[in-house]
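Just one chain follows, in the form predicted alone, and it is written as structure tokens.
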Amino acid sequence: MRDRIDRRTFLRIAGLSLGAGALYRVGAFAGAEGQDAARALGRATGEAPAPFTFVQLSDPHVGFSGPPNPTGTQAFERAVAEINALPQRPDLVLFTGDLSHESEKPGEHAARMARFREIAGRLRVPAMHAVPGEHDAGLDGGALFRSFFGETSYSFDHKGVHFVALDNVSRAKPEVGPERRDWLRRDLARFPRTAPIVVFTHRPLFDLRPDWEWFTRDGDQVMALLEPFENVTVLYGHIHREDVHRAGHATHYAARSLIFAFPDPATTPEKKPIPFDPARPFRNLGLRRLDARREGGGGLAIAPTEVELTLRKLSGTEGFAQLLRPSSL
């Protein structure tokens, strides 16, 4: 598969996307253009545009027991590490919800996330931020998430990049709601159209596959909002597998499961995890790199290589290594 993105697009998926998340750089302006956005983004957030890169994880469900991955938190645990022994340190992980797995044994839902607290506190990194999957939030409307973590919804400037961080599992049904679609409308109402956003979210913000759950009820509405913006990247979860959609100036990337996968939709007629493997323990949890390279038109073209990290047993994010290859940062 290829993909071209605008000469004009900021945030550039630089190389890379992991198994178990991504990693992604952000690039300088360009152009006469492109410094002009610079300028009316630095007013509008008080900081001056600069390249970082940032990681992207997401579903390590910590809790979760069964025949799907029999590993429990492995993964996760390898994950922090080998993001801890990057040459480049990421400026912010960004968790991408179902970060641990729902219980209703008193106490046990709460030592779940104390758990998953206390991996992600392993890592060495200037920031992390989080949003809620429904296994976070489902039982008691995030009111546990926000006991360890604040709001479920927010927003920050890092670097002239707006994010949002974007609710859409803790009401009764998955959407993001009226009070929080206001709240999105008047948090981008200060920013120029040329604005890189940045949305991070656990559901897909549009129709993915409906009757497999891979959907928001009101995601239209949320895009719409965000519509006029010219640069808009939507990371989310929840589908345990790569996806990449285009639409408008926005593109929406999901990252793999640090926990199982789930099958491809257009081949599989029923939504089941992928089975464990013990001789392949970590097959589908591999990367995908993506090597980004201007075309005759000028244009970056996004050439991917599919990696599956199978060559050590239970070596979970072995293709973090990947990226200690100087061609690909």
Second form
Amino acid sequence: MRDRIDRRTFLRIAGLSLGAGALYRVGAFAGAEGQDAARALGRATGEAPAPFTFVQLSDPHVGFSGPPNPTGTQAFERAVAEINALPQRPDLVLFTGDLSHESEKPGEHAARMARFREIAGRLRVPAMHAVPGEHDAGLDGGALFRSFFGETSYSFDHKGVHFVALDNVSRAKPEVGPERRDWLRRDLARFPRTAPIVVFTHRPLFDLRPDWEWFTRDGDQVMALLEPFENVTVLYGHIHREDVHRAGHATHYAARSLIFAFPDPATTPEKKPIPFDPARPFRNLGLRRLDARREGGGGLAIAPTEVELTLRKLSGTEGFAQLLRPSSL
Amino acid sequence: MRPALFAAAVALPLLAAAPARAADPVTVTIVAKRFEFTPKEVRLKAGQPVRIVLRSEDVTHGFFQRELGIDAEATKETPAEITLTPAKPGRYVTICDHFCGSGHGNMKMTFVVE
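For comparison with the form predicted alone, produce the structure of the form predicted together with its partner chain.
Everything in the complex follows now, all chains and molecules, and the chain you saw is the first one.
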């Protein structure tokens, strides 16, 4: 599928896939609203809106070892290889936290972070961006993460979309905190309300399941800052499973993990990883695609749709199993 | 200060203190240690004031339960103390919300209010 766009159209996050990674397509919708928005956005960013794709990867937990996944970094490495094989090279790869699994053995956590950087470095994409998860930054306030990747909260513009990396893990409690909220308020101030905004963070910015730690203490205050904007997408990890949540103008998408999956909290009392199955070693870590379609009211309707040919072999739970030779376990 | 306002200022603290005298707080001690709370379940009575003492045996641990208004943190050196009167029966899962290492994500206990 190719997206057509001209200067009178308005960007929308028009397609996405969720899985071990998530491939997003930013497309265009025309209309009077789009014309106004495109003009305003062009003034705000100095960059003409244009379609592009980007990928979200989450929770590889490099260094983790345990029964839920004895295969270590294999899912991560395979996801990198698949992204490199995409027919259309994504402009960006966003990592939504828990890049590494912490260790208190001297030097070990740094070694794991370096290993993450080495695998991620194989990605043949123009740019990568990351936010930390608590396993990266919870014990040292983000010092190690910053030594590798720089600031934990930042923003940038890309082809008419404003991206915000928001750290909600490196304070003592799981929150963004007043300083970063002030920064976010100032960061957003230059944009028109129609600007497409993508926030990527580790923990959900809403109360998904607080007793499983699936929340951010001041998530409601963060979302209040984003509430005036008409086109907000929040990408997060942490929960190791897919989830779509819509509230106001914002849609929140969780990506699967690259190490093990958590069950559906609606059907399971305890937060225990889904057990490893040697016959299907990458169960629930596979790629699949969802499409977002515009609704009558201007919002987006998310529905499963056909997987792109290049991703079909990785769809559902069977795809990765086909790629893993039993002898490599 | 006008007389009416002065009377209100004096009366309000007395009214607030009255329920506490009617039912003295019970004290519950909870021990936090990577990666569990002991005991795992505590039964309370609705309307009964309770004083919770949280002690840590190792690192800093959080103690968070939004509906009960619990938001505390204890270190090995400094216990936390919370006083509350649960109003509504139910099960209230309380978590450690200060990341304390692998296993932290399942560190929780439950207050059962009857």
